[in-house]
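Starting off, we have a lone chain in the form predicted alone, written out as structure tokens.
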Amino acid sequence: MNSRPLDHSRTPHGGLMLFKGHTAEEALAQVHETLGPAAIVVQLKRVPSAGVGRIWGAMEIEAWAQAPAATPTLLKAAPAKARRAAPESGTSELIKSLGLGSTAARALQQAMPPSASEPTSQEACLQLGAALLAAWDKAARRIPKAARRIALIGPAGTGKSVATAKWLTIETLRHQHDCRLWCLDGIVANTAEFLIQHADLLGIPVEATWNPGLPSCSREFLDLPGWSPSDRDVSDRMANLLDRFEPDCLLLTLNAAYEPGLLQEQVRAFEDFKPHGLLLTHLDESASPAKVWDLVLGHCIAPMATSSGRFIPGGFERTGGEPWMERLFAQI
């Protein structure tokens, strides 16, 4: 672990320290051991590892700390309530506030560390974002860092096909990938026109059968109609179409604007296929973040990717833990 004063010319606030550790915990006996016990947590970040555990995808926590004499500034993505509360404010206050389900608040209950004391306000945010970091990662994990056969199941009308078109222009024009798209059939045809003639001006080829002696390419995605688990024999039929393919990333595509209710059910429903992550779309219609956080730690599945809106390619990000914390913290 270690610290060191902040460069003055990349903030306007004097006084702020660095610390790190492999756990929140590490980091705030850091900033207690150097700075007391009164010490303000300005800021908390989850960065790559430095050294050779950098090689290895290796995490750790990033606390900004300040001596209590400095001009208070809070911590970046602390809840408002947080930010109002008395110091002997406790953790289960904090996380009723955050708006989760019942099983996600009990998991995110359970990943705080256990203390002899109640934390005070500041504490309790660094602790808390801490363990939300620590059960996405622990999600994502299943996540591919590199995919080359790319194939999206979920229910019919989530937008799988306006999502795949966005993903294939991106990876033809941005990163100039050679893509294949394989548009088959489950038990009912496969009717995705529009993915199929945006494909075509990409010059992207196009399959309608399955053919596996075809030449290579950078990057393949499957297309299939969406279905319910709940027809066996549709199930089966896209089981076979994926056992073909062999995937090496599965993304259950959801509609980010149902209710939480459904959401889960349909994470239940298609658990069977294993999927290694999510496809959030419609985005922009959705303004709830503990819907996602539901899925996290209710379900241990994370989101790859999201999109919102029709246009093309826009509004399609990869994403990651600390932007869904930030917004989880904001709309308190």
Ligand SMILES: Nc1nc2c(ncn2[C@@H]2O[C@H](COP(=O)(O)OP(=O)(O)O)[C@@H](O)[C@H]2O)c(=O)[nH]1
The other form holds:
Amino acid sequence: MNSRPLDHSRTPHGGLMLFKGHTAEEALAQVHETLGPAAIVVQLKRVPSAGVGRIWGAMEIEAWAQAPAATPTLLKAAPAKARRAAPESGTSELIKSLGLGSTAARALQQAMPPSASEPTSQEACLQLGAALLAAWDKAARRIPKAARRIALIGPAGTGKSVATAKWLTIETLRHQHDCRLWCLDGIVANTAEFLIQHADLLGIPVEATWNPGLPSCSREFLDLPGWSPSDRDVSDRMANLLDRFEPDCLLLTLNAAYEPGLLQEQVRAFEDFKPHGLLLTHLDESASPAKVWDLVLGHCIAPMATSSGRFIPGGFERTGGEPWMERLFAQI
Ligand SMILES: Nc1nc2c(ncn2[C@@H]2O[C@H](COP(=O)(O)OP(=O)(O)O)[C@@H](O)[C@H]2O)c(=O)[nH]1
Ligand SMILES: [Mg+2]
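Hand over the structure of the form predicted together with this ligand; the form predicted alone is what we had up.
All chains and molecules follow, beginning with the one already shown.
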């Protein structure tokens, strides 16, 4: 990753100036350096990188800002509700109102820039938004841009096979990739008949035993039964299968309707498998943003995709930090 600061173009535009950074923090630092700590940032937006990074889909942050005296303000990064929530109280009160767990709230507080004076509620919202996006980017850095060998792991019944069926359908029908599905057992029977039938329907080859000699496809999916990492024998067998499959996209699949404490426990239980990110299912039953941010801030792991509902192929999307930040602010 190129850590060189971006050249920020400062095009005056109705009193507004444009600043750019690789991260929200970097863009805001440029704003403050030029316009002072009281500068008003009116928009924070993630855009495709203008440099060579564009070739592999790199993104950068654009911040439009104006000097403090200017009006009016179009604060898009932090919604009006969030600004009203903490009229004078600044950062700590605002963080409390987000409903995060204590570890995540502490991490967020520590990520806020030090300031000699109490920020206004508007500044606090912007700093908070920047800190949240920066935490998401850090947690998501292991998630591949383009996944070729995809394996979903996790406890039984979280929705791995349904999500695999959705993803498989999108790759086959929308993106026209040739896919293969590996439905392996480990030492636990993998009851994924519906997934196998679905793959058959799409004309996707399904393999029930590991065979490294097969020609590679542009997308390969590994469906494993769920297991509990406290069972060492099963875990060792699964680790062995994963070593052979060599996923470039290993996602811990969790039911987002579970309680925050259980989700955190499951993240801890599977951390030895070093998942690149999360796939959150059951968004139709619960899309509480606070528990997602608990994982991002407290465990440094971010969702790559979400799956909502049992019907295939509906409700499967790649996700990022911005919508989850908006949902968190919208809850206040
Ligand atoms: N409401 C809802 N049900 C789901 C969702 N994903 C999976 N299910 C249901 O959860 C159960 C377990 O799903 P499955 O994919 O077999 O779980 P796996 O054991 O992790 O592979 C099935 O009854 C699915 O229909 C979802 O996003 N929302
Ligand atoms: Mg399954």
